[in-house]
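The chain that follows stands alone, in the form predicted on its own, written as structure tokens.
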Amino acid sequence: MLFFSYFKELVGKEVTVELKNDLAMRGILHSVDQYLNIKLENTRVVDQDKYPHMSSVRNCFIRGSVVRYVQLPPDGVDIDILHDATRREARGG
């Protein structure tokens, strides 16, 4: 649940989601659930030359099991909170 709690705090910020099929989508994180399914708004494809058919997609739902990476905004990473949450998770509480 560590990542779910962390991603909930990023709602409303721009993220880039790279999928296992090499498609990368950038957009505003609208919602995330406990399975790390992600809903993006105002999306755009990072490599439009490779995926021209995706240029008309503006909102998308991404199943958590197909996500390879999520690139976070630099100002969205609070290292101290992440370290504390990781320690609590490791202790089991």
Second form
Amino acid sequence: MLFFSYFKELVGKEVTVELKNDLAMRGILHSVDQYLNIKLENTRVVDQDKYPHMSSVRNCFIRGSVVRYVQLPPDGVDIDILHDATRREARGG
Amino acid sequence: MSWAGPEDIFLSTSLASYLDKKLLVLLRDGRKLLGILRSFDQFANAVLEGACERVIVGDLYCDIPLGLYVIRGENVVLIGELDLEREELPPHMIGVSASEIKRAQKAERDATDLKGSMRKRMEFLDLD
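Following the display of the form predicted on its own, present the structure of the form predicted in complex with its partner chain.
Now the full complex is given, and it begins with the chain already shown.
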């Protein structure tokens, strides 16, 4: 539940999602769920020329199981709060 | 950071907003399916009506009609909403027939196989 709660805090921020098939999409995080499925809005593919079929896609749903990385804005992370939450989760779980 | 409240149990990235819309579905095997979403579930299983597979080889493309499709969610990579005001494909791309795109696919496969076999022949050199 920790990362689900963490991503909920990031809704509205711009993130870049890199998928296991090497496709990378930049967009505004619209929503996330317990499976860490991600919905992005205002999407742009990072390497547009390599993926011509994606040229008109602006909103998308990404299945959580295919995400490799979620790249965040450097100021999007409060490391201390994340540390505390992780310690609490480790103690409780 | 806040913790999950009672209302968050209902928070989900729902595909409901994509119902009855023309979508692009990327599959794990690299295929691109287009169609209208008629149904989905919690596993991202989906029913696409009027589905077609868009095969792209270089600057050539072809839409192969498939009909009514049920997609198992584990194969889904991405479901994208197509913006009707934008061109689905860059203008330089050329639409061709199914037989022509199959020929182009075979040519691409043969080129990749040739590259692979040449690399294998060079392996004994142990250059890396």
